[in-house]
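Single chain ahead, by itself, as structure tokens, in the form predicted on its own.
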Amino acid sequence: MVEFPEASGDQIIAAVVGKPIAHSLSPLIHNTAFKQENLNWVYHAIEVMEEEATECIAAVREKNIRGLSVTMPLKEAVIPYLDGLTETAKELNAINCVFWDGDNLIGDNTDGDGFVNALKSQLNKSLNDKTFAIIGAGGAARSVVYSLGKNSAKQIIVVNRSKQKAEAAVQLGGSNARVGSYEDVAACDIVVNSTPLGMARTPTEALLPVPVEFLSANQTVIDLVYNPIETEFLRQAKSLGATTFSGLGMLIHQALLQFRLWTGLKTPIEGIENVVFNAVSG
């Protein structure tokens, strides 16, 4: 049974739903943002199974939950119970948040744009003269490829063990996207790991998504894994002299895009970055 907490007084409730959910940093990010903006909102993590998707959205309507983040395994499962989707969500056929448009519940996907916003902020330059190697072809990769295509990246190369999945991801990136191999990675300006390899406390924590011989000092290397902050992949890339970024930037930026959909406010990221970094680094 899906149960959202009752609001206290004129408090407004927001939440992230999915399973597992206990590890989510979304409550920390959003509650910090609400505090920064002096909003009487509170954000909870609610465990919801895939078979509870229809019940979940019904509860959102009944309880007037004003902001909803959606994670696995619900990113596709809740779509049939919404009133509409943004163009991005339609293209990806997956959502990561729900917002109210009048009386309608609309699904959106802010993952890819969160990645692009984070990278623009980190590099402080345009992406349209950059070539990208995206390692992996799952949901995160698809959203990144789609947003890079929208932002006119010079070239997007998807490298994945399953060529069929790579080809499906490439379709989202426009005419400048293609399927590639490890050999193509060496010639790219920016290399992005979108696989779970390297995640802390997993059997693949020490594994690399790309052999280190395809990396070099003149590249920017990004790992969408954010725990640990410095994965083995980033550590090896840094040892070669590459510029490296963890997945924390994307995590925070995609969350703040959701925050803006719900509240209409654009809150400063600096204070949130410090809080989240300290939480992840222990």
Ligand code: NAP
Second form
Amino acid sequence: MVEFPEASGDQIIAAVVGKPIAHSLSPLIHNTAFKQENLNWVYHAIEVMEEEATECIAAVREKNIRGLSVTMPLKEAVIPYLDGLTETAKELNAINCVFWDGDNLIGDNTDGDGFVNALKSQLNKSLNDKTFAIIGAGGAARSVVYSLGKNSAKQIIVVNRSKQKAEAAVQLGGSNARVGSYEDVAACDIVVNSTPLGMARTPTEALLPVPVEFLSANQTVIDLVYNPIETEFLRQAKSLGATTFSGLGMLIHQALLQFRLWTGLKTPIEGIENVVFNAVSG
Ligand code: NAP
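Provide the structure of the form predicted in complex with the ligand, given the form predicted on its own shown above.
Following is the full complex, with the preceding chain placed first.
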């Protein structure tokens, strides 16, 4: 049964739904942002299974939940119960948040734009002279490829274990995207791990998504995995002299895009970055 907590007084409720959800960093990010903006909102993590998708969206309408983040396994499952999708969510056929447009519940996907916003602020440059190797072709990779295509990245090469999924991801990236192999990675400016390899406390924690021989000092290497903050992949890339960024940037930026959809506010990132960094590294 899907139950959102009752609001106290004129408090506004927001939430993330999915399973597993207990270790989600979204409540920390959003509640810090609400506090920073002096908003009487509170954000909860609610466990919802895939088969509860209909019930979940019915409860969002009934309880007037004003902001909803959506994670696995609901990113596609809730789509049939919404009133509409943004262009991005339609293209990806996956959402990571829901917002109200008048009386309509609309699904959006802020993952890819979160990645691009994080990278632009880290590099302080536009992306249209950069070549990208995206390792993986799952949900995260697809959103990144789509947003890089929209942002006119010079070239996007998708390298994935299953070629069929790589080909499907490439369709999202526009005319500068193609399927590639490890050998192509060496020539790219920016290498992005969008597989789960390297996640803390998993059997693949010590594994690399790309053999290190294809990396070099003049590359920027990004891991979408954010726990640990420095994965084995980033550690080895850094030891070669590459510039490295963890997945925390994307995580926070995608959340801030959701925050803006719900509240209309653009809140400063600095305070939130510190809180999240301390939570993950602590
Ligand atoms: P997903 O949909 O399950 O896709 C996983 C991808 O990784 C697939 O392309 C899969 O290849 C590949 N893969 C899995 N295991 C592999 C292995 N042992 N060897 C080679 N390739 C392997 O997952 P996702 O939702 O895209 O998430 C991927 C990672 O990104 C997760 O760690 C997630 O936590 C992270 N993420 C981070 C953020 C952020 O904000 N930083 C946002 C979203 C996701 P096949 O296609 O061949 O199966």
